[in-house]
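Just one chain is shown here, as structure tokens, and it is the form predicted on its own.
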Amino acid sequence: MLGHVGHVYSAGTPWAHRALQDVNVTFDDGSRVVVVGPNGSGKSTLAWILAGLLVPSEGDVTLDDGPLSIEERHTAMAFQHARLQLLRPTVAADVRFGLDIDDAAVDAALGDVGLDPDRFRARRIDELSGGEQRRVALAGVLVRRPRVLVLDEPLAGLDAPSRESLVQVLGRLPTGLTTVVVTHDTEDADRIADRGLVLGDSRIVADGPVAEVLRTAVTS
């Protein structure tokens, strides 16, 4: 999917940064991924270049035999800062929000992330706890069917039982999604990927199993 992708910040100019070089990594149909990395690896710019928010300014990002597209509903991201992904009064009128989609798609949306569609329907989105709010976000992305869906620090900052909840929501997405969680948070990495990858001087220097690439990450 990547093929020798990278990124530099402000080419061109004094302030010129370079965030990824020359990563390749292709990603299997409902591959269950996670990256992580040291702050200033690369983790984010990765994200949205595989989002479909950002375009490399080297190599090339495809799915199948064609780009990879935003537009064509390939991808969709779901942020940390939820609250600012949510654009409608309330949970239905949000998750619907952009598309002709009836009722039950949206309570069906609502089931997949684990919110009872009688209960949260109709709430507003300022009485939802931060973990609702995500959940929400997820089920207005995961509505519009994205072939990758990319997760930026899903877990952080969540008390425990709305951390429970969304560990258990991520561990169950639609088989054929594929996800790629990008987290600094990787204390149920096992239990929302199968697979690692290590972002080091804005290259991979990992990639393989989670339990042991994490494992090799932490001890070198």
Ligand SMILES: Nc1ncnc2c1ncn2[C@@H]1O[C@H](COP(=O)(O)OP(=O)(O)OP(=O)(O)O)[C@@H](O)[C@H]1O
Given for the second form:
Amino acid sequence: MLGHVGHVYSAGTPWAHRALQDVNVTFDDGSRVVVVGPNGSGKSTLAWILAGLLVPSEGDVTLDDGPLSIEERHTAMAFQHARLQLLRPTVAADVRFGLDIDDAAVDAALGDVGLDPDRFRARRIDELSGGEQRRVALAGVLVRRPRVLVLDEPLAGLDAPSRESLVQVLGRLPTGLTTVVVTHDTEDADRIADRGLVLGDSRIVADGPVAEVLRTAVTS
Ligand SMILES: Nc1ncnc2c1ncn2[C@@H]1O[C@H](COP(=O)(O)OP(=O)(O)OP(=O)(O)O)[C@@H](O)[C@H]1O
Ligand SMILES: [Mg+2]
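Show the other one: the form predicted in complex with the named molecule, since we just had the form predicted on its own.
Entire complex below, previous chain first.
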């Protein structure tokens, strides 16, 4: 689904910077993939391209042989700074934001992210912990039923208990949903994904079963 994708920021200016080069990857439907790599290797750039938020300067991004479309809810992204994604005052209003859906659908989405609907539905966003806010943002994305879910550094900055709950949630996302998790933090990656991609200096340097790929990434 990514064919010869490359990206240069500020192309044609003295500040031109190549962030991705000749990336070729196919994500199987329902597969769970983690993308790892050092700072500046191009992980977030790849995430933005997969989410349809950035058009790459080179190559093709396709789904089922057609161009990827964010309007058709092909892909969705949840951001590390969840608070910026939560625009309504309460949990239920936020999950429902802009959609015509009933309470049961909102409750199901909260259940998917491990939040008890009876406890959380009416809670104010500002009274939630960072980890809970991140899970509400994720519920708001899941309720839109995207085909591909892209998460950029979902575990960054969480304390140990919040991190553990989020790892559990990510480990049992709805089946059929293709999930791409970008992280520089490889601990627990094997609980979230089956396949691992390693980016190094804007190129894919390894691709395979997550445990195998991480072993190479750590030792090389
Ligand atoms: N808007 C931008 N303009 C110019 N250069 C950028 C821009 N965004 C990112 N870059 C550069 O592109 C390269 C890849 O950035 P990217 O954010 O994709 O890396 P990353 O792997 O996500 O890094 P990190 O682990 O720090 O999040 C970096 O060298 C970065 O400085
Ligand atoms: Mg990044």
